[in-house]
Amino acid sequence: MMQIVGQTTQLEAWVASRTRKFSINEILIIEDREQGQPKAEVVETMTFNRYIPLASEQNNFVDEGVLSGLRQVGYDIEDEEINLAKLRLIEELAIPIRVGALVRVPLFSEVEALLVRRRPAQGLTLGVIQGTAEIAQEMPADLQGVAPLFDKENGVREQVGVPFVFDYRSMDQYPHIGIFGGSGSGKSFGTRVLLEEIMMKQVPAVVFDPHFELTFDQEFPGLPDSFRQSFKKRFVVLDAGVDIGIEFSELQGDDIVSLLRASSGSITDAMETAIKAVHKNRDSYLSYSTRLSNLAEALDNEADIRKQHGEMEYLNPDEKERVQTLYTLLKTYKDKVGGFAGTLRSVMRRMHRLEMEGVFTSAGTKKVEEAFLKRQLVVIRGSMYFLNVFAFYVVRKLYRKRREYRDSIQKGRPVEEKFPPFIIITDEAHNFAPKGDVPAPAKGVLKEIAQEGRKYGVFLVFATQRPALLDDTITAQLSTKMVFRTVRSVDIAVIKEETDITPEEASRLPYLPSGTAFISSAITGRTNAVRIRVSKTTSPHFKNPFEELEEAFAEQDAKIWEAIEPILPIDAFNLNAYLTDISRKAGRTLGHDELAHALEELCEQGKVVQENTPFGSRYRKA
């Protein structure tokens, strides 16, 4: 039997039982008929017995009112083992819960509407709601087997509990997702699961991957056959600067300033003024850089240019053209750029660096747009430096195309080609949209999407280890937040401010197991503790690096042994005579020192014995 004890409020109560232990986050029903049998969630649990004092002057485990309530309903708190749980009511009541009311485990049908807002076929199945194992036994078939779990001790295991299905269709009202968690918390694993679900629903998306780990062609080992799925046709991988680039002719002066500021850290006011003054609409990289170079030359040789311009009749046609060009640049731009050639050369050096790294290409975003029309996920890979440079151009261009498409439909204008809604995903999001005045070229357009994007069907998923470093405006617009283990107090403070997690849940954040998250969402109207399901695919970095090291060298050592064994014995003084044959059989070139080292290793392993002969040392098979 379970019943309410102690003092109660409209939001909280304590429940006690002699025989049943309570599970954190489980849902219970309080049989207070005057209140309509309200539902409550377990937010804190504890068990006491005769060897653990319930309260003393030094150790107040439980409020005195709870102790009094336990005595009133017949508990012998000095001799009995007592299981206690703190309850948080799902909905606030008008009056407090009745003390002594019985409490029971609900039927699945009684909490189905609370726990399952969408069926798996219409939503994103991200994991299993914690504390629902008991009620899940009555679930319908379409909710079973959709979220197998994984842990390192047991590997892939069957789903135990009610699946958490995210209603992504409601993002038009409650847009954008934040994924927060420290290193090793399961944040990357959770992001992978979310991306798999996005691909399964064929929602176009672009993800910026600075860690080169978001590919989906390797199947996670040990999956049940019913859960396996191929994503090879659902995503494309593009390398920044190779498969995708910036079309310089589409840039404005402000865009060039943002690019150079992102790539070089900072630029002076004089450089910014010069960049904007010299730029012309639809400039190519060649026309713009040539204009800068010629203007710098003209400023360096201003006196000679003015003198030659006054003596044009003495110049040949080529010289006349050159002098006229430089003279015109001086008249047009000298006062606008401050008259200092060094400023222009600083701009030119920064631009040349970007051009040499492949930033400016004719590739543009064509491949991304083609993938969107196929309803695919696009992974753009590159260093954080590269992606910061590319993100503002790619995001801004795609967002403008979608906005223009929607505006054309609303105004009744003819539309040549559809441009679908899409999702933008970034890892290390605090680098793309940092808090404060830290320069980041994509920050402006990302803030615009955070505030206005839902009207056009453009949504954000921001993953970061440091939510405290993320732009405040964007953080406030994230209607759903997946919070994994977080230990920094400043980050926990932001999470507490921006979500509805309780003080009890906040205190658990530094200790959450890897792969468990609190999902706080305006869509569900509450926070759920969720164990993220096993992913269908695995990162190329999934293998333990030390296991990888052992396996790689074990294979290499085996090949060398297979090459050496047939030709033993080997004379130590004449190793060079064996190198060609051994290298050919081993499949790679070995040097004298490497062969000598390999033979010594084989001696330590007991496969080879080194012996002395009248002609010197010799290696033979043991």
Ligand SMILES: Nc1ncnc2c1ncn2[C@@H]1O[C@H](COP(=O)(O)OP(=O)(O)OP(=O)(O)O)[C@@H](O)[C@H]1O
Second form
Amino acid sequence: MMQIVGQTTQLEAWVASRTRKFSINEILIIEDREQGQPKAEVVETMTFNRYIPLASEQNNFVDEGVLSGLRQVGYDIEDEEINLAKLRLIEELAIPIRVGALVRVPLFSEVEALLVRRRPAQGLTLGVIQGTAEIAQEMPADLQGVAPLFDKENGVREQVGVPFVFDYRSMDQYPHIGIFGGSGSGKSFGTRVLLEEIMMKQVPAVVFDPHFELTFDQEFPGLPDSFRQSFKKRFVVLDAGVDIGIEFSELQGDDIVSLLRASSGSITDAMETAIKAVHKNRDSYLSYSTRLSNLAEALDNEADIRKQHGEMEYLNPDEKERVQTLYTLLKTYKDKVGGFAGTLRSVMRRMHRLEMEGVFTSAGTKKVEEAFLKRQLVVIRGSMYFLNVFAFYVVRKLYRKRREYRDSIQKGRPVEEKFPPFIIITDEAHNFAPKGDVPAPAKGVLKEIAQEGRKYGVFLVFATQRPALLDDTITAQLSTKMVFRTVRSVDIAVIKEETDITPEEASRLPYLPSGTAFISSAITGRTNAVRIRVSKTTSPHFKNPFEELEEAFAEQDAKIWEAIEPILPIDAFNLNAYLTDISRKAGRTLGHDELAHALEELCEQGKVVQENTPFGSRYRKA
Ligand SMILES: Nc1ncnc2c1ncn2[C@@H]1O[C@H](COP(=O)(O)OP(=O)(O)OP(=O)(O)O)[C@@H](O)[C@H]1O
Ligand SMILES: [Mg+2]
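Return the structure block for the form predicted together with the named molecule; the form predicted alone was the one displayed.
First the chain shown before, then all remaining chains and molecules of the complex.
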């Protein structure tokens, strides 16, 4: 029997039981018929027995009100084992709950509407709602087997509980997702699960991958057969600067400033002015950089050029043209660029560096657009530095295309090419859209999408370890937040402010196990504690780094042994004679010392012995 004890309010109550232990986050029904059998969630649990007395000097978990409440309804608090839980009502009541009311576990049908807004066929199945193991037993078949779980000790195990199905179709009203959590809390794992679900629904998406961890062709080991799935046709991986480039002619002066700022940090005001002044619409990299370098040259030799310009009749035609060009540049730009060739040279050096890195290619975003039309996920990978430079260009271009397409349709104009809605996902989001005055090239367009993207069907998924460093406007626009383990108090403060998680939930944040998150969403209007499901795929470097190390070397050692074994015995004083042969067989170049070392290792392993013969020392097979 479970029963309400102690003082109650219209929002909170305590429930006690002699026999039944409570699980955190489970939903219970209070048999307070006058108030229509309200539902409540367990937000704190505790168990007491005579060895851990309820009321002692050491513990003040439970206040006097609850204790006298327990006595009133007949508990012998000095002698019995008592399970207690704090309940928080799902919906606030008009008057406090009736003390003494009985409490029971709901039928699945009674909480279905609360827990499952969408069926897995229409939503993204991200995991299992905590505290739902008991009620899940009578769940319909389409909710079963859709979210197997994983933990390191037991491997993959079957789904226990009601699946958490994210209603992504409501993102047009409540757009954007934030994924927060400290190092190792499960953000990357959770992002992978989310991306898999996005691919399963074939929603076009682009993800920036600074960690080179997002490919989906390696299956997670140990999955049940019914859960396995291939994503090979659902995603493409593009390298920034190889498969995607920035078409220089699409840039404006402002854009060049942003790019150079992103790539080389500081840009002086003089440089900024010069960059914008010299830039012309539709400039190619060549036309722009030539203009810059000519102008620098003209500034260096200003006196000469003016003089020669006065005596043009003495010049040959080539020289004439040259002097005329430089003279015109001087006249047009000298005042606008401040007159220092050095400023222009600094700009040129920075631009040249980007050019050398392959940033400006005609590849543009063609491959991304092609993939979008196939409803694929596009993984763009590169260093953080590179991605920052590209994100700005790629995101802006895709967003513009989508907007133009929507606007044309709205205004009834003919459209040549479809451009689908899409989702932009990134880890380390605080680098792309940092808080405050910190500049980042993509910040402007990302903020615009945060505010207006939903009108056009463009949505953000922002993952970060440091929500406190993410731009405020964007944070405020993330209607759904998945919050993993968070330890830093500044980050917890932001989370408390920006979500509707309860004080009890906030106090659990530092202790959440990896892979468990509070998902707080304006779509459902509540927070669910969710154990994220096992992913169907795994990152190529999911392995423990030390196991990986051993395996990599074991393979290498095996190859060397295969190469050495057939040519034993080996003359210890003439190792050089064997190097070519062994290198060829081992598939890589070995030096003298390396071979000597390998032979010693093999001696230690007992595969080879070193012996002295009348002809000198040699290694032979053991
Ligand atoms: N849903 C999950 N189920 C089971 N194990 C998980 C889950 N999520 C994470 N883990 C475990 O926790 C480890 C760390 O998770 P993950 O790599 O996602 O952390 P992270 O938050 O991305 O950390 P970082 O910020 O350092 O990148 C995983 O390698 C995995 O072993
Ligand atoms: Mg990670």
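We call the rigid core whatever largest set of C-alpha positions still superposes within 1.5 Å between the two forms. Keep in mind it's a predicted model, so treat the numbers as computed, not measured. Numbering follows the first chain given and starts at 1.
Val15: CA moves less than 2 Å between these two forms after rigid-core fitting.
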